[in-house]
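Here we start with a single chain on its own, the form predicted alone, put down as C-alpha cells.
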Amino acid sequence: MTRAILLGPLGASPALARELSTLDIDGPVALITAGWEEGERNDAEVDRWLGGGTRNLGLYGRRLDVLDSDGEYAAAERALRARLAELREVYLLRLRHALAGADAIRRRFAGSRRHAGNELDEALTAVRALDDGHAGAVASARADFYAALPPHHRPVIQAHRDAVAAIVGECAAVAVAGGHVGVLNECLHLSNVSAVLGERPLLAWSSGCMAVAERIVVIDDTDPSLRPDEVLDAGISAIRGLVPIADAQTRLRHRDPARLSLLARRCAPRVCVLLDEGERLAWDDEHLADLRGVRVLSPDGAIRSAAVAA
C-alpha cells in the first residue's frame, strides 16, 4: 500500500465523498461490503458517497457460493472453526485469569510506599505471552488448514480470486466499509484481497479499518458475558504499526485508566488508535502521515490526542 485513509463511524455525514477528493483517483473505486453480511448488496448510500459507478466486489456473497459449491472444502473449514473455537476457549480462560492477576497487583500496591512496577512488569510479560501465542496458534491453525486444501488448487476459489483481481485492476482505489469484522476478514483473506491492492489508495472505515491492519483486538464493552478485551485474529496487513479501534465511545465504555495503560502496553510496540465518528487517521507506507484527527492510548492509560501523545 502506498496510502490509506482510516475513518470512524460515518453515521449521517457523507464523509466519503470529501476523503475521496483529496486522494485525487481518476477511475471507479472497488468496494467491499462483505462486514454487511447478507446487506452486502445494500450499497445504494455509499456508491452516492462515492461518486457512483463503485464496483462492489462482492466477497461475502462469493465466501457463500465457494461453500455451496466445493463440499470438501465447507466440511474443512467446519472443523477448521470448531479447532479455532477450542483455541478460542482457552485463551480467554488464562487472559482472564492473567488479568485478574495484574489488576490484583496493582491493587495490591496502590497507595503504597513501594512501587509495583516490576512485579506490573511481569504481568503484563504474561498476558503479552498469551496474546502472542494465541494469535500463532490461530495463524499455524490457518495454515495446516491451507496446507491440505490449498486454495489456488481448488478451482471454484480461483475462479473467484482471479475475478476478484480483474474488478480491481480495473479501479483506482479500494474501499473497506465495517461490519462485522470477523466475516469480513474471512471474506478478504479467502480472495487474497491484499495480494491485488497494489499501490492503490485504501479508504477504510469502521470495523473495515480493524480488517485492514496487522492484528484485530477486539474491545466490546455492551458484551453482557463483559469478556475481556482479546486478540482475535491477523488482518489483511495493508497498515501496520496501529491496532484500530472503531466506535471506541461505545465500545470503550469503562475507561479504567488501569485496564487502558494495560492494553495499550499489550498492543506494543503497535499504538491504539481510538476511531469514532469524524475522526480521521491517514497512512503511508512509511510512517504514519497525520494523527492529528484522532486520539491514542498512552501507556500511563491516558486517552490523549496523538500530537500530545508524541
Second form
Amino acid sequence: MTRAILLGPLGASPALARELSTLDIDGPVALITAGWEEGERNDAEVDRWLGGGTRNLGLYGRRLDVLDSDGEYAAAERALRARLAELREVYLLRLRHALAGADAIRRRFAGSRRHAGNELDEALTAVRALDDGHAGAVASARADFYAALPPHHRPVIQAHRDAVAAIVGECAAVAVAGGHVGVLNECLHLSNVSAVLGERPLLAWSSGCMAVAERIVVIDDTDPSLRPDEVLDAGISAIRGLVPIADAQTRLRHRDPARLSLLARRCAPRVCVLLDEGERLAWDDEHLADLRGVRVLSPDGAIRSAAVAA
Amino acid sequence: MIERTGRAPRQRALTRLRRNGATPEAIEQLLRESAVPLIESTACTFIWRGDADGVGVEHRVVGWPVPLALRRMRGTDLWHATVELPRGSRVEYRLLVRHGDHTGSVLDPLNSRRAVGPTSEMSVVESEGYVTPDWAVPDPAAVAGELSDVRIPSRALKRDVRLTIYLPARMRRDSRLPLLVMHDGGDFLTYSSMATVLDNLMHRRLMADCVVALDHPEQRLREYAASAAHGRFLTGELVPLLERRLPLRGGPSGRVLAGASFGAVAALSAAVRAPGFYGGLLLESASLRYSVVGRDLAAGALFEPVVRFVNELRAKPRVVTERIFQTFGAYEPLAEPNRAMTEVLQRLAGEFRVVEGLDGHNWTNWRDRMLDGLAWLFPGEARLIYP
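What I would like now is the form predicted together with its partner chain, since the data block earlier showed the form predicted alone; can you produce it?
Complete assembly follows, chain above in first position.
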C-alpha cells in the first residue's frame, strides 16, 4: 500500500520534516531532485528542510552517465525523443482544433434556449479520445523502445538500477522534488523507481506530484507558444485517481467555468487537484485520506474544496 | 510632473500652461518636469522650442497628417501638435524645421530616446503601457551563444556569401537542433539585439535551442526580391551545407526561414519555390505589394518581381509549409497589404498566426515581436519547468 503526501511548490522555509513525521517513518529519506537537471546536487537546503541525512539518488546524473557510456542506447533514445516530439506536435495540432470545435459548440448554444447537451458531450468525447490516443501512442512508442533495448540487458543501466534499488532499500521514505517534469519523469522511468518503492511512503511536491501520478497533465496559460492543456506522458503511477495540477496560481489564469469544466471532464474519472504553495494532500491506496484544504476542479467548472466535491 | 496614469488629467499640460500664462519661465518649468513628447493618457503632444518659419513631425504613421504640422503658441517660441497614440504604442520620428526655403530634418532635441537603424537615427516616443521586453536586454544569468562568421561560395548567387552562425550555449554533442535562417541577419544583430534576444529566450527556455544562420546580403534589393537564384542558394546550397556540417535535426520541422520587409519576401519566396522543404516562416512587415488590375506603378521598378510573385501567390495559394507567423506594425504603410494577405498566407500553411504590433516598420518593432514568433515556431520547455 502506498502512502503519500503531496504538496504544492515549496515556500521559503517549508516544514518538510514535520510532514515526514506524520508518515511515521524510521530511517533515512531517499531524495530525488532529477527535475533540477544540472542543479540536481544543489540539495543542501532541501536536505536541511527534510531534517538532514537524506540520500540523493542522483537520477539525472545517472541518466547522463548512461547516455555517455552506452552509445547504442543514446542513439536509440535520441530517436525515441524525436518520435515522441513528433507525436506531441501532431497531438497538439489536433487538440487545438478539437478544443476549438468544443468551444464553437459551446458558443453556438450560448444564446440559445436549448442547452448544448449531446453536441457538447460529443465534442468532449472527441477531445478525450485524442488525450487517450496520445497517451496510448506515447506508451506504445516507449514499449517498442524498451522491447528493442531491454534496460536489464544494458549493463550500465542495470548497474544504476541496482545502485538505486540498494539506496532506496536502506531508506524509509522517498521524497520527490519538482523542476522539469519531463526530465524528472524520464529519470524515474530509466531508473525503474516505481519497482523499488515497495510500501515506502512518498513525499512529493510541485511537479514531483505530477510525475508520481498516472497521467501528467500540463497546463500553462503563460506559455508564449499558446499550447493548450495537454496530456504529456504517463507518470510512475504511484498515485492513482488524481491529476495533480501544480503551481495553479501561476499557470491556471483563465478560470472561466467552461474551460475548467472541460478540463475536469477530460481528466475524469481522475480528479484534478490544484496544488499551490501551502496546500497539501495526504493519500493512500484505499482512499483520499485527508481532503481538508485541497481544491479540486468540479465537472461543472467550479473550483471547490475536495471535501465538498468528493 | 505629468501624471502617467491610465486616467486623463482634467486639463492637458499645454492648456494649463496657456491658462496660467505661458511665460518663458513656465515653459522652462514644463519642459524640465515633463518627458517630451508629452504623453497624457492616449494624447501625444510633440513639442519644439525655438525660432522657425515652420515645424513638423516627419513620421510614417498611417492616419496622422504627413508631415504633422506643429502650431506656434501665441506669444511664445513653443511649437506643438497633439495626436492620438493608443496605449502600448511606440513611434519613431524626426522633426522638420523650416527656416525660409530650407527645411532640416533633426532629432528631437527635447527627447533623448533614440533608435538607430541602417540608414538613419530616429527619435522615439513611447505611449503609456509600452515596455521594452525584459528578454531584449542583456541578462547576466544567460550564458551567451557563440557567434562566428563564415563565408561560403554560392554558385546560385555567383559570389561568396557571408553569414554569421549562432550556436546556442547549451549545445551538446548529441544535440540535433533546428535551424533558423534569418535574412538581413547582420542588421538584426546590430539593430534588434538579436544575439541578446536569442540568448535570453533560449536561457529561459521560452524557445527551443536552435542554430541560427544570419545572412549579410550584398545585392539585397535584387536577391531578396522573390529571386529564384536566392531560393536556389538557400534550399540547394546553404541549408544542405549547414545540415552536413552542424548537428542539425534536418527535415521540414527543423528548418525555419525568417525575414523582415524585403527579407520576409525572400523567405516566403524561397519556401514557395520549395514546397514542403521548410517547416516554418517568420514574416515581419513583409513587403507584400500586389496589384488587383494592371501594374502597381507606385511600387516602382524594384518591386516588379515582388508584385508578380505576390500576384501569382494570390491567384493560386497552396500549402508550402507547416507554420507561418506573420507580424507587422499597425501604423506602417505596409499594414494594409499585410492585412489583405492574411487570408492568402493562411492557405499556404497548416497553422497560421498573426500579431499586429502598435509600432511601425522598424527594427525595434521586429525585435519586440520575437517572443511571439520564435516561441510559436520553436516551442520551448519553460512550461514543463515548475518551481
